[in-house]
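Shown here is one chain on its own, the form predicted alone, set out as structure tokens.
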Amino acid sequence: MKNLLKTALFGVVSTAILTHTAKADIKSFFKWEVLPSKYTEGTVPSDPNDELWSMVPGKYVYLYPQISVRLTDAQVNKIIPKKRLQKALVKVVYNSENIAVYVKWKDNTPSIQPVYTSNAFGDGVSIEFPNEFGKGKTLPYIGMGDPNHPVTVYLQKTVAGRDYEKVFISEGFGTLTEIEENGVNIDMKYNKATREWVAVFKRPLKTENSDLRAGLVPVGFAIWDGNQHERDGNKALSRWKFIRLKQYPLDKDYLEYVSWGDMIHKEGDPKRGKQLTIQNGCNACHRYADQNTAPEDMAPNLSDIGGIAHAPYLKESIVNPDDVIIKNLNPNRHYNKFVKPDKTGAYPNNDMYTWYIKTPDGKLKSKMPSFAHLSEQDLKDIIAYLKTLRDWRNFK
């Protein structure tokens, strides 16, 4: 009877702890990851200078250098360790038909890309939304989606003589497909007095590709600094943030999913987590912190994964790596010189540096094995450690 009572009491205490932890995660999640918004009965502004923006609450979003792989540009690779954390102020306005996202960031060296050049680059900014999200839907890879989870990307860049405003569907690096989307308006202006860029992305809440009429809407951000030779995949990247649209109901199951692990720094042991990454062979393929024995580009560099990935994504990547397949940013960097070259003298790509394989039925499968055998505490410890990795300054 005593053992039975003890078991019953333990179960009650465990449930209470889990409930308390979930509430703590959600509270922290809203503080750090959720962007407020303002509903208006009037017109949603697309002009960055519209007076309405001064009455809209905002929140800062931080963006980290994209360093999944080394780039082919040696000059850019030297610049990466000297980069600073990018900070952007984000505001959101919506009505029953449209939504507008305002992004403002500091830039002391505004850059406009000349039309005829290959070594000068313009500033730019983009936002992205998952084409599908909600209960039971895994979030896409923040770097422009993945084959199983496409995203819609809205891009504005500064190019001399043209309004470079684009909309794409993307399933990862190298998969941008430009589309026409009615009702989209993007405006970007530079304030010389404050040395800041301001951009506004306006689109319908519901389009052919995505429906944002939800209580919690995932959104990602990217910024390019032309003065630092940033272009394409070389950029500053945020992790997924979430816009709270109070006119729509909040899905509690989805909220619980996206907020899981937001207090991971208190639930997990980073020191033990680092040892677990080594014991489980993560450093055989990935480079991170002081673990740099893996061949460059064998797998994504994790040196600042804690800045661009949230805890649920890290957990899914460890337990079910086949769900979100990351395509290589630069698959043509490595060649297999142990085989005969083709007629033109070119060697084929070295498959060892491709992060996925194609199965006979054409599906993509990650080369990373599943670590679903790890205990819940093991996962929390590993993720607590990975969330500490936010240092690109040691990128080699």
The other form holds:
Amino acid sequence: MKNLLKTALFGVVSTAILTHTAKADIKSFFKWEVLPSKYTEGTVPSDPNDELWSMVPGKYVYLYPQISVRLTDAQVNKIIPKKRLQKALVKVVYNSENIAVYVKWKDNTPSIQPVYTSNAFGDGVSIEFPNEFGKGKTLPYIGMGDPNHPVTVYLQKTVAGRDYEKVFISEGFGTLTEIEENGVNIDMKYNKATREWVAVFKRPLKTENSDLRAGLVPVGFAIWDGNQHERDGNKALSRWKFIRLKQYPLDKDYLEYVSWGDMIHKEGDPKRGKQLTIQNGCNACHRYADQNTAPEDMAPNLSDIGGIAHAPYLKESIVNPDDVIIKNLNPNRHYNKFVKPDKTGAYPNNDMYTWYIKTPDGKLKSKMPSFAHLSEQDLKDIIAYLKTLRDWRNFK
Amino acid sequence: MSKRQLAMVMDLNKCIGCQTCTVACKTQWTNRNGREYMYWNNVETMPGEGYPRGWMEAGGGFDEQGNLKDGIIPDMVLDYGVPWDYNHEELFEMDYLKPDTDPVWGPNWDEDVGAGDYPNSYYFYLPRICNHCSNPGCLAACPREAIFKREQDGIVLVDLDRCQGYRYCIAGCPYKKIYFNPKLSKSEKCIFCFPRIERGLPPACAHQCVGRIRWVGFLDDEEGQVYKLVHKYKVALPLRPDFGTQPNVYYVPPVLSPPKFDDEGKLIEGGETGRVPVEFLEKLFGPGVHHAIKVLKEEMEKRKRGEESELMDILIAYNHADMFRLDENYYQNLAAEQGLKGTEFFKIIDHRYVAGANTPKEEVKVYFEK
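Given the form predicted alone above, what does the protein look like in the form predicted in complex with the partner chain?
Complete assembly follows, chain above in first position.
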């Protein structure tokens, strides 16, 4: 590990003169956010039990219950406040052609969606890669991308009698579209002795949708616990993690961008940040922590945003909300009862709950105004505060 | 949301609970392929738990502000009831008739139980299909936007290519009339027999009804009997309008239940609806029930006096052609506009539903090590 850090840092530091904070950010970023990988001359294993995996260094990734949007299953919503943080061990192996991502997590209640029931669910796991990333590219929304940042999603679910292995392209909630991608293989096995699931996602480094041949590859993780009725948006979700592929050059600008603010807790004042969120009226639309006055679904719930979002993503979202436009779940969930229904008796959707507007030229514009006028320190304080929000237990 | 809306009216005064509609639907659509447990059409006894058990208390629908409410997904064994068979073979060996599983609930489990104490016990039958609502709860709940309402006639269908089997639709539907197909791992529901409708035939449940209690037609067809029952006479009312989904199946409330007896066994004359408490009818069909009862009684009296009554003539249901006013070349014109000929007619609007490509890979994966 230390060697990896040293070489990585050496490469960066020697080529650029960085400020002290940026250096600290990068150091912390490598420690917490970067996943190591192993290059092999041989074939990349797709079997979870392959011996090679025991020789590959891994790192733990934390996954948070997804509560940015609320789904309407009463049984699940009761469970969410009782959930625990999910932890998965991730390993990566690649050669010049393929990459395999190994994900191992504890599950004392392995469940397979049975052949004949109405309300039981299977365990599942998925990973996602942005279709475009690198220098000059901002991070996609972690929840399956957004219209400006499509992602490719690889999913394995345990469904009795079927191989529920799927590849999707996604641009945010509700847009998941199944595609065929050559050379993809996903395997998932349960180890009864250690009570752990292991899944291996293998894909070519370059597909028609994305090219992972880069020094730093963003990757996101999601895990579903069938025993807790998890499926779809009810899941545990990581923030973007970054795979270091040493065979490819590390872009220092991109590294500086994604690592920005990794030490924000030292630079910003969360207490002042919270005051600023209230002064600037964030709580008029968003719900977070003890701020629950905004109408539900008016805007994404931020109660666990600190767990699933990075500082640069948060900064981008505050300064330039149009960059990452997140679509509310099905807009039909709220209709407007205070206007006249049409001749079939249908009420139109309540526009208050759509999170963006379409300009006449067809562009999407977030309903959230830009807060670019805030000072650098104000932004840091707010982001420092947002990074402390990991409190799904108060989900309402 | 749609340009036109198809609707069905059912006269509960005439339903005898024979389940012919249920069987017509089952043999046509749900006796195979993971749908065995589903009843897109069922007839339940009211008051009662219904099918699935306790559907009225299972959540879904919209609150007064128009926001979708949380709901639950009924359990296969406890709420729907698993399909079971009987030991017909063993009967020859002097056994007694018993199911081959140990069921705890099933469709029509509480048939004819009803409510009230002897001699004033009461019940009536309530046939239910999907309401093809104007603001469907299932459509609103789907995070995949896999459920759509047809522009042409307001029929609500599942796009099986988009459906991923998350089942929020089941939680979102307050009538619990959308079902999970465990074999396909997708949701399925009553399709208002759209392939029949497009050919000018009513849905199988309506066509087969021996009591001729069902009318089918477009709500904006002022010549149609559906329009007259719903909008002109206002005697056909939606089920649980308080669920807020604007359902499009309408019921003529049961006003002809027998009168009550007093403690000494004498008939009590009067009362709006005989033994069935009007409060219960109001709960099911909303405040419009009082007006409907009044109009029905007045028109019945008129007819008894030998006067003309258009409403009574409609409810007598003289002929199918008038009861099912569907076609009027509506779909044929739509198909012609799209330049479809012959069997292409089938593609008219439902390529999303018919295209399918949903056949699952039959490869079996081993998840647990031996």
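Positions refer to the first chain, counted from 1. Here the rigid core means the biggest group of C-alpha atoms that line up within 1.5 Å when the two forms are laid on top of each other. On a predicted model such as this, the values are computed, not experimentally measured, just so you know.
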{"query": "Rigid core superposition, D342 Cα moves 2 angstroms or more between the two forms", "finding": "yes"}
